[in-house]
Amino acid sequence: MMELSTIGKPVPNFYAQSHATGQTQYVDDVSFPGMLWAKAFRSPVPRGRIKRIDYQKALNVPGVVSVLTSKDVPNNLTVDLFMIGVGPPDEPVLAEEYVNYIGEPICLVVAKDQYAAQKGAERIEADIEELEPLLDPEEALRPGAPIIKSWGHNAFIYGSGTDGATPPGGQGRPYFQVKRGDVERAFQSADHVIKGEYVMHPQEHAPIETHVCVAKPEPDGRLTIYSSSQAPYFVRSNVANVLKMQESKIRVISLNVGGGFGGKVDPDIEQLTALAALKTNRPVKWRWTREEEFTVSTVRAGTKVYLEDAVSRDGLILGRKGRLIHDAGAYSKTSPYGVIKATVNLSGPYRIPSAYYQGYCVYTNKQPSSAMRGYGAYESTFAVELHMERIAKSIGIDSWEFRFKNAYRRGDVSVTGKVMEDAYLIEVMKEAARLANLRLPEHLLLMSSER
């Protein structure tokens, strides 16, 4: 039998010794002579119109070098996924006319040290007319709700290209749609119809290392960014877009990441730190406080999933209807893409011949949501597996047997039309039962993913 070198054997962590001895270098260890620090003046209200900003008192604080506003940003309106055609751009780098969540950055104070920068931010005076906020995504979808997006709807418009406002030929929808088979016929022929509602609340990543960035202008006009980002190329593209620079003139160095879990994908801190470095022509560091990490960094989206299944008396799923509502918060970030992933996963690893799913990416006046571990699959898996338990209990069948009966087998076709060539759910369930010292009935042990 072939001896395996890695599988099934403990593998030492390559970085364990440097971590344990304090030799690992993080972004906060990076420093340069003459380096400045940045802090943000942020919105105190969830939704409002900016009538006046006065930062003169901030400039009078000893050590403050500059205060930057939206007028200093070459391309102030952006969207994280512009590189793959997601649009329209809906998020200002620095708020210009409106603020849409508590903590949204309005001004950036740059100073000789972080304490002067913080004191400067505290001295900024703002006259903001507070407007009625949208805090519930389902309320945001109801007729008569305040509209907070420029395209006239509180949901992302799918199928409209990158403009987001005028769907070509009326094809755009305020939801992502997945449809297969004749779902109405499946429900008409069902012996059981089981409904369920599943709620997941927002979740903060809480990395040990908060967001940190150092941006350094180089003598040849290039820009070097030291970042704790999980996605350096993503950062480079977005910074180039905001600063109207060639990507080839931007170098992003991702040092060791002290925890990310998806929360260090979005390029917000890098965009603003890079802007400050270019405007002052000096290196600039920005380290988020723990309070900023909790209140203004992205979170796993709050999600509500409604599922309704048509089931035969012998425990086969004939059809499923699904409606997923994803709270994107104030801006798109990566949410439109995450909703697509979540919606197509509403079948789980099960054969459901007829299905109709709608996934809504809804905007509210809360801190934006974005990627987190299992992004786009976690919320669907959570809802689907709870729903499978509910169905099994409702029709009086063992939940293991119910899953075995409906598991994908090789040759089955998924809800998106993909032929399953490598289905192994049945084998995985057998192994899970074995590890849990659970004795499955013999007829289940004889099943396989081969048809």
Contents of the next structure:
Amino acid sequence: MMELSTIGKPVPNFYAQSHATGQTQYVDDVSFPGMLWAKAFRSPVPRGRIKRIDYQKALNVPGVVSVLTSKDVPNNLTVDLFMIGVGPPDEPVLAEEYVNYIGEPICLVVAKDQYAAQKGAERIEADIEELEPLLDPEEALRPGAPIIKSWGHNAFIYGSGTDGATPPGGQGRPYFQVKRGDVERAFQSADHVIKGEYVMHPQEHAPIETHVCVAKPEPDGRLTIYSSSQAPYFVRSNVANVLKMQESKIRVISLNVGGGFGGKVDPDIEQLTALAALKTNRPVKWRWTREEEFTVSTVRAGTKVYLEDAVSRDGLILGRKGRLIHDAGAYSKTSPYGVIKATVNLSGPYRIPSAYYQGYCVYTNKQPSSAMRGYGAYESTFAVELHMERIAKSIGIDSWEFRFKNAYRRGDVSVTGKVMEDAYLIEVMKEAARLANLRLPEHLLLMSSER
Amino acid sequence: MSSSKVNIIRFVLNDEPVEVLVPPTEILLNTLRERVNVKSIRYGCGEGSCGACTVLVDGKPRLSCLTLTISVDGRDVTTVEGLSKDGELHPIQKAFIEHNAAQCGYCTPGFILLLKALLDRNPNPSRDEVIDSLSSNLCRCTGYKNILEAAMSVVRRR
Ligand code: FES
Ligand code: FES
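What about the form predicted in complex with the partner chain, after the form predicted alone?
Complete assembly follows, chain above in first position.
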């Protein structure tokens, strides 16, 4: 093999020296004279109607400067992906009449230090009428389930131009749909039909640095945001949107991220810290506690996948039906997009000539899910690879052999119509087997991705 | 913490005397970060589970988020800033750089201090002893392999 000069060689971390000497700067290290601290008062219930909020006692705590509510947010209703056309906005920056998950922010206390902010938040009294929560996404799809979305369905509506992927004016459906070939015919001609159900639990990113933000109003009316976000431009657009400010008046400085893994993409902390800075005209800092990191920051969506394959006697997949249920939690965040990714990935890296997939982005009264390391593709892959094992076992064929047989070759067409110009799965599997000291049979070693 | 009663606390930080005025309930993490401006110790949980806030008190690892500042009165406190002398990095720091043992770096000072405490006490620990002494701290980026390799390279060099 050709000797590569860079690939496969370790490259020193640019920051190694500053990490080892403790000099790397994170947002928590940013401080300004007169800087205030923020702390949220959060919903204690998974679903409820707010009857009364009394924050007078919080204002009486020495050091508390201000308590912000939804009325203080110029554009309170938002959806993180609004700039790629996803809608309608379904998430309040601060809760209005309803709360939809434990930990949803209702008020933001701003005080001279973290202790006063904490004490202020503890003094807020809320009279919230508890409503029956939706906790299981499949329950949420059943007729008669309580509806928690303004559009009258507990699933996101795809296909009518509000999902960032389809043209406007189409037929809306409560699922994202992928269709290819004549899947019913494949099932009629199949020698084997194999079904499976796969469940993946939600996952927390748990970065060691919790979410943290400092926002500072500048004398010329601009706003500087020091953010631990992985997505500074995304933060800028979203902050501009909820504050009704011009993007050019907002400068986002992204310092070193103390671990993100996708969990520091959604702009929740920046939106509220920026609001607090504007309202008080002082620099404001907000750092989430570890408990908040676990209970209110986003998670990878819990996902359930149903797969059903039509397979021929000699081990070729003829068709696949898939149904994916993604638990978005209370609000959209980036889930509508994640579900599209998950749904188109239900073929995995395999040649599936006919398919019908439905992906549901379902809302429940839980902390919202969003991005995390390859989200969408990851959940599908988990289900697809377990399913491949199950099929191989039930038709009595070795699972390597089964994967080699069905792997994409150059020129194959994916479920979305993409011609595979650079298929390499067979080569990758051969190399993986070699590294694992596994001897593959000769006829598999002779195969290649070339047609 | 807003409290009328404050105490004068004196300790030695990285060989320099320090004097601070703190309320009795203030934790060392906040004193060091906010009053003394030492930023290498970090908030990760505030409840003793991650080790990002590790300092050495009289040479022993302590979680500064669970340590009251008044309890270090008269003690010797070390943070990673105190490890390099005259611009020369400590061998543990060099090993972390050589072995790419830090990714985001947030946890790194804590691990380096743990290792220093161990090696000062026992210059020739076994691999298991190293693992045992590092197990109080969490890293979410590196997967620990490189941290352990860096640690063992220092042990071998001794
Ligand atoms: S911040 Fe002290 S152990 Fe996590
Ligand atoms: S390097 Fe990121 S937490 Fe350890």
